[in-house]
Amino acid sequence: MPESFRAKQNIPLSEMTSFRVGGPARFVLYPQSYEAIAEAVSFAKEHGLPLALLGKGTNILASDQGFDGCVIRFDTPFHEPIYHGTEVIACCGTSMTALAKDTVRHGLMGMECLCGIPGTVGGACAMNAGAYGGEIKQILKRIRILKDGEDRWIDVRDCDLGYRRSAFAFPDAIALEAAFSLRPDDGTAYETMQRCMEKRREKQPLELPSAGSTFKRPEGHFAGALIDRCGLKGYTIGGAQVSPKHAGFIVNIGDATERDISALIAYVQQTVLRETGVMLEPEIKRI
């Protein structure tokens, strides 16, 4: 193994994902620099191994059989956020919640609604994460990506990001660093941040393992409301349950397996389609 990244073998994905399910990954690589990320990708290709990226594992459903390939783990930042006036540059492994809080401490606003998103900057850029009226698209101006073996900064175009869609998602690209354009705090950022975090605590089942919102928001509807209307709150298959607190979340109430969760996702989709005519699309990614 190259010395530019640490490597571990046969690490359960259940230990690295917020759903707490998933079998072992054959290799887990921990790059120590941006250059090492490229070397880790090359290592996987040279050995003919499937490749997956994993930040904090908060939007992931991992297979019970595990992953017979390389997982590149981006769960810690290579450097602290860098501020240039109202611009902040953060690396892919930076916690979104930590970054949002840090920008408010620096007298900036524009990221306060994103506080509480449990993933990393890289993951947020790869899915255009959003919450409570704010989304990455509104503030992401430049991004450093690894694409086709080339490491480069590019300007973000309006067409690059949409609702839970990003041109910077793997395998098309790997987000390395992001430059966010914010604005001076008008005195409301801290209060807004606290209000968003309180809403999250009140309405979401944060006390149980989950992968956040299970389904994307269908046009003209809210997934949670549709599921609730169908009487599915609390519906359980094995150790997987539609949260009684928020129907848009599937939670692990004990010893859920990926098979349990997948079966419950399919059951919810079929029921909602039959009762409302709306087909729900999962938001979570699979390994």
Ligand SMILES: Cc1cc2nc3c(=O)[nH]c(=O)nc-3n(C[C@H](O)[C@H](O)[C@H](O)COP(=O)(O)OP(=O)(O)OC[C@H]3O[C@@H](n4cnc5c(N)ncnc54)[C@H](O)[C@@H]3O)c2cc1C
Contents of the next structure:
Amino acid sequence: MPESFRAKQNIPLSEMTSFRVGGPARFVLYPQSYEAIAEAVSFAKEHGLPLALLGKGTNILASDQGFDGCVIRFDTPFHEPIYHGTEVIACCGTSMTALAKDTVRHGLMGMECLCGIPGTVGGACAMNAGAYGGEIKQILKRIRILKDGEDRWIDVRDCDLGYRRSAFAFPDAIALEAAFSLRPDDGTAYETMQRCMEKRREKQPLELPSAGSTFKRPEGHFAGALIDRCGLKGYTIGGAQVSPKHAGFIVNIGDATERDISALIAYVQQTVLRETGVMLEPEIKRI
Ligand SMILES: Cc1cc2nc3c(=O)[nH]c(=O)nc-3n(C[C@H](O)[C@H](O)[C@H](O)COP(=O)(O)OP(=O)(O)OC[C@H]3O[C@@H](n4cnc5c(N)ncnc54)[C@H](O)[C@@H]3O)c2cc1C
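Output the structure of the form predicted in complex with the ligand; the preceding block shows the form predicted on its own.
Let us now look at the entire complex, which starts with that chain.
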């Protein structure tokens, strides 16, 4: 095993994902530098092992069978955010919430609505995360990616950033660093940030394990409202439940398995399709 990254064996994915489900990953690699990420990818290739990439695992449903390969865990920053006027460059292992707070402390605005999204900057860029009217796409200017063994910066104008998707999400690429273009705070950023956090605490079942919104927002609708309309709030399969607080969230109320959650996702999809004619598409990614 190369010395540039720490590695562990047989670590349950339930310990690495916010849903708290998933069997063991054969290898988990913890790179300590951008170069080490490239070495981790090469290590997996050389040994013919399938590869998965995790940030903080807050948008992931991991298999009960685990993952017989290498998981690269990129959830710690290699450096502090770097400011050049209204631009900030952040390591993709940085917490999205920590970065949003830091930019507000630096007298900038543009990222305050994204405070409270519980993943990394890399995960947020890969997913084109968004909340309360803010979206990564509005502020991301350049991104440093590792793709086909090449480490380079690209302009986001060359990227296909759509609703909860991007062209640099794993396995297409690994996002290493991101440059955001913000603007001077007009005096409202802190208050907006606090209001967004408050709304989350009020509306979301943050006390239970989940992966956030289970489904994408269907065109012209809200997934939670459709699920609620079908009377599914509180519907439970095994340890998986449609949150009574927010129908858009499936929560783990005890010892949920991936099987329970998958069965509940399928049940919700079938019911909503039958009752409303809308097919819900999962937002969460699978390992
Ligand atoms: C309570 C709760 C609230 C949430 N609220 C929101 C919200 O308001 N808005 C929203 O958009 N999402 C929300 N989410 C979902 C989730 O937090 C976001 O999608 C987040 O951006 C994922 O980041 P992560 O680091 O956890 O990525 P992970 O879950 O680890 O990974 C998600 C996907 O991104 C890929 N990925 C991760 N890092 C990189 C990288 N560096 N380069 C390339 N690909 C990468 C992974 O391979 C995987 O396919 C919420 C989740 C929870 C649990």
